[in-house]
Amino acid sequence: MTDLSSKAALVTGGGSGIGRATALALAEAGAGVVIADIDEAAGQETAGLIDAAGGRSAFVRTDVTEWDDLERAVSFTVETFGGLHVFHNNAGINTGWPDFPEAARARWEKVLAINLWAVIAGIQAVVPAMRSSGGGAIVNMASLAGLVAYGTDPIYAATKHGVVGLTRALGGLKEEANIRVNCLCPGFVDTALPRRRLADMPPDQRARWEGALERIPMIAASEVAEGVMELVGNESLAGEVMVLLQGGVRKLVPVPGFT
């Protein structure tokens, strides 16, 4: 296991799902973990789980679409745990029903803001603190939808393709500042996110999707957290995109060629 006993970590969307699983894994590895989430009750619950297991945690309410909130989360992490070494850039949502182009503009604009703008802004917010801490690891949460034609939710897919491109483009931060930026692209993960989409569907569509989800081998959030921890711990990886499939299969995706 990666030893993070002298490190500080910040996890956005840490109140549930992948973010919670990763926060718990980081704390188990010894890091002081700040959970940043807009849902105060959920974020405090994650912090409580870490504390109950003997770990070190703190919670800061954060709307990742607000620059001031992101800066406050970074400052809070540094003040609480003495630096910032790991950033799990995780917060995300899907568009919901109906699909684009019928989706309401306000809804798909929110997906762009949380899934892409906030990922970019989050990196910009943490880099100065990581430089001061001697470097660190940033793991962006992308998706298999960022690598394939995911017609189910085109806006979600567009944001995740953007995260993949951003990650690859920032590989040079390793040489420049000892900051390694990588991303993880899991398939369907067993969290509330894919099921939340069902709530707005017409009954016939909902029944079809529920049946499909029952047949798909879902990936546990804890398996995704293991992938995040691999990217955090492997100091040779920078600008890399890792796919996570059912059964815990993890592999790096090469940059597509032009021949």
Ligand SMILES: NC(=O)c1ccc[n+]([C@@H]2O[C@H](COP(=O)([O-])OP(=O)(O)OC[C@H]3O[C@@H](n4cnc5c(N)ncnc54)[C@H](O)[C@@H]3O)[C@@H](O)[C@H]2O)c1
The other form holds:
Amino acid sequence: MTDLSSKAALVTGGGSGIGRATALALAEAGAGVVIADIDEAAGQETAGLIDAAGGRSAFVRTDVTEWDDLERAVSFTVETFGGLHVFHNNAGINTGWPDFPEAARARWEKVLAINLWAVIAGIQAVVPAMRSSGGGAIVNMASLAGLVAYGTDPIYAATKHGVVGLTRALGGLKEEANIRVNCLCPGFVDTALPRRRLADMPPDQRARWEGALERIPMIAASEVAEGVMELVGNESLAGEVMVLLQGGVRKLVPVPGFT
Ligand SMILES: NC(=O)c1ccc[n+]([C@@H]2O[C@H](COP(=O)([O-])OP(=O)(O)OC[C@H]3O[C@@H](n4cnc5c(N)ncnc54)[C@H](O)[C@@H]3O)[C@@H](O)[C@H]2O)c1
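Alternative state: the form predicted in complex with this ligand, after the form predicted alone:
Next comes the full complex, and the chain you just saw is listed first.
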């Protein structure tokens, strides 16, 4: 396991699902972990789990679509744990029902804001602190939906394709600032997110989707956290896109059209 005992980490969306699993894994590796989430109760709960396991954690309420909140989360991390070396750029949502193009504009604009604007802004907010800390690792949360034609939620797919492109384009930060930017593309993960869109569906649609989700082999959030830890720990990886499938299968994705 990578030793992060002198390091500080910031996890957006660390209150549940994948972010919580990553926050626990980073703390287990020794990092001081700041959980930044819009849901205060959930974020505090993750911090409590880390503390109960003997780790170091702190919570800062953060709406990742607010620049001031992002800047506060970064300065809070530096003040609390003496730097910023690992950033899991993770908070994300799906569009919900009905899908695009029927989806209300405010709803798909919110998906763009959280899944893409905030991922870009998050990187801009952490880079100065990472430079001052001597460098670090950024792991952006993309999705298999960022690589394939995910017709279920086209807006979600567009944001995740954006995260994949952004990650590849930022590979050069390794040379320039010793900051390695990579991203992870899991298939369906067993968290609240895939089921959230069912809530607004008409009953017949919901029954069909519930059945489909039961048949899909789900990845455990802890398996995704292992992928994040590999991207954090492997010093040779920068600008890489890693697919993660059920059973812990992890593969780097070649740039399409060039291999
Ligand atoms: N679950 C999946 O099937 C799956 C698959 C691939 C990728 N992902 C991606 O993984 C990431 C985490 O998803 P998850 O499955 O753990 O979902 P989740 O719903 O369990 O967790 C998302 C967290 O983000 C927080 N959040 C939402 N809006 C926020 C905001 N504006 N500011 C700060 N925090 C906010 C929520 O409070 C929550 O704690 C997302 O980017 C998602 O797109 C999920």
